[in-house]
Amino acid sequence: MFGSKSCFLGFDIGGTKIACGLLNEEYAVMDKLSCAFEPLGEGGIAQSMLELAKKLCSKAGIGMESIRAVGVCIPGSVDTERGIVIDAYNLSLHDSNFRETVEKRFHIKTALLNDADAAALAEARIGALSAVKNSMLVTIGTGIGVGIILGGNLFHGGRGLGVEAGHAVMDIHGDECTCGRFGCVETLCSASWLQSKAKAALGQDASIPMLVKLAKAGDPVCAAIWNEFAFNLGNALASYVNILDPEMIALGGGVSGVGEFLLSSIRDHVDKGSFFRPQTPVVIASLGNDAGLAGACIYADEQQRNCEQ
């Protein structure tokens, strides 16, 4: 049982689903629920969040008065200081005062940040990046999310608008990206790229796990697709290394579940593309799907503590 004001509510909002978690003082997820939703404006999203939170608190046997703070992470560009969602295209939110809307629903202090930043902060505080001060988390999902930690702190960008390294251009003559440009990192290194190649090679029922299994077994078509993906991703990571010289890079997202097979496939490409020696360590993130929830709560807690000082 949680004590008074001893836990956090974390939300990870996707394009079609909201995940809600109750986290303890060590930012471990004690219980969670998720629900599908239609993004019907900031008020509709906030109401869906409140209803989900009430169900979770009832399930856990606690009252909302036990919640110390609410942390929310969202896919899109966020002005964390003002609590504004600048653009979240999947949610149809643009210049939205989303934090204020959530606070009015919950009557609890709320923090808002980008989902890739939230995951990076969690890995830096309690996960795979906790041993270093300067690092990157690269999340390989539908797109490519990148969170950067500098000097032990989350880097929000020079103007506080975040980092969109997944939209650095690798091939100006490449495929069109969701952002409207061509050949962005995420058009060549994302799970979406792998999925489309798997379907083209193996049929509409093909999946990334199926492609990986066949690539490991030596199937020439699947091995060629995987090697192309590894080449692209390794070179993208090498470019990130050359810009920031991080002490460590962690890989998250669904594709990272491949583990050592992924790391061994990209290692030489990162090494050959990097200007620096020794090679920057690349590891698998450790917090899985809970990273966003944990990071959102960590950020909310740290912001609240800073205000109290």
Contents of the next structure:
There are 2 protein chains.
Amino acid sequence: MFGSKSCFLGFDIGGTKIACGLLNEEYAVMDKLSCAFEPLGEGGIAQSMLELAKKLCSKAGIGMESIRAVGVCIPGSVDTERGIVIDAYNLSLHDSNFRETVEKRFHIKTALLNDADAAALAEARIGALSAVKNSMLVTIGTGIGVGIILGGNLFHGGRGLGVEAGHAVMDIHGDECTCGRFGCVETLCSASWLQSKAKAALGQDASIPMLVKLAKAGDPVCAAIWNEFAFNLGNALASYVNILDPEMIALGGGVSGVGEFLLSSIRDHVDKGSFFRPQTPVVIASLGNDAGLAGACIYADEQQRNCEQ
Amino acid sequence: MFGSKSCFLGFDIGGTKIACGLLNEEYAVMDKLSCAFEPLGEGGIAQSMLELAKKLCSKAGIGMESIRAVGVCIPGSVDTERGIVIDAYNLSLHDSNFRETVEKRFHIKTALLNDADAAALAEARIGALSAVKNSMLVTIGTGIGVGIILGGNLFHGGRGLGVEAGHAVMDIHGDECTCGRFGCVETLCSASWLQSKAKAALGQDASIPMLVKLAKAGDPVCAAIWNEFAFNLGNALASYVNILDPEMIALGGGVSGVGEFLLSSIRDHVDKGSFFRPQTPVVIASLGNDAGLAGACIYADEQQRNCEQ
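How about the form predicted in complex with another copy of the chain, since we already have the form predicted on its own?
Every chain and every other molecule in the complex is listed next, the one we just looked at coming first.
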């Protein structure tokens, strides 16, 4: 099915779950598996990854010798060049030499990067951002993840420590963020904000889809919550525009599933808040949940090609 | 005094004043003049520039044929590559082909850029930011200007429209900014904020130096104002850090004259607000009022050298 060393193994590690994908040379996910896991130190995580990979390869009839590279993305700040997890609170990894740990288990060249960065790279290479050279992916999930593409390349931060634009302050007198700071973009623009407002208005069983459905139907309470969210998010995106002037912004993560209604709700706020004309186009990301797997493998592949040159 | 075509003419155009400098090959200001002016359209501004330049050259005993290039910086958004002023409200220039207008008067290759960008480039080449490749200059004057250096080069924005990071939102429910948006960094971190608080506390004759002096001396009202300013500015800088992870930030503009007391006042706020460790060093810019003149000439020179290659 595949030529020699023409597949990639991608890992998207969450706080409670590892997803493992087998990707082809076009970075399309051919098959994937996921498992719940307890993050028991870097060795334990790497062991869970190896077991999952073996299961997946065996299911797909692929030997590990066919794997060209391993790409891993995690929710946390990563020094990608050195392969170090700086801080991943969900995984209890801090200043962890995680790439080396993974490489020692797999005996395959591995790339390690932040999950929003991986998703941004994938959208830039094979997704919604592929037509432009300077762009941003903003993922709206439990938190806000931001990946920045500049000149066609993933921007790793000026010191290589990454991008944490979800922790820019947009409400200096606002609520405490999970990071311990106050009024971060994440406190006003995340799925968690919407979820808690939905529960307060509709009861503990309320969900974001329920809130969106009622807002669309004209329910005044739900519409007010949704409009406040759109105002917050539109202003956050406009702030990013005013700093980076991207050619395009793609929205990913759970809330991006709302689609056109989300885009039409934020459009005016992005427009009013942006200094530059014409307005930066904002679109929905196209790769969904596979973006992290694809981006991690793309990064691993590009790093290896650079080394071979 | 100078070899053939070895000088530069730099212009720093403000809302009511043009400064013109004659710079040597090391971009040091050898002589300068300034004049008040009424911004009467691009032709009128260019004419005032030419008259000022002739006066300066004559004073210095330099013929215009010795000028290698002209560098112009303005307070406004500029498409530097195309030489277009997008919006400069103080100068009433909008979508103005200003570089061409200047070149036609001077018959000398001209570069046009935003004043904070020019100052950032100068600090990066010959000033406080010269030791690093990825940095920011934040000028604290009537407004907040921000210039970004990435990979050793001035960052012009992803679409080439510039950087307006002073208009990122940091107080979503805050006061109206001069730009018409609400709660911009500029509304909380500019000299204008300090000036208006000083006047409210100390009377109409109050100045920022007076406020700072009293704050240093322990006056509780002035100390509270100063500490709020430091909190605001520290958080704004931390937000920039969380987005761009610069190696260093330099502070310029009028308020940076406060010096070490400013740096020590903001240090903890930058530290608490920053996601990355170690803390990004924040320093005072070193070129003072000449930074814009120098940066405009540096940019003009570098552009010309690139063309000659």
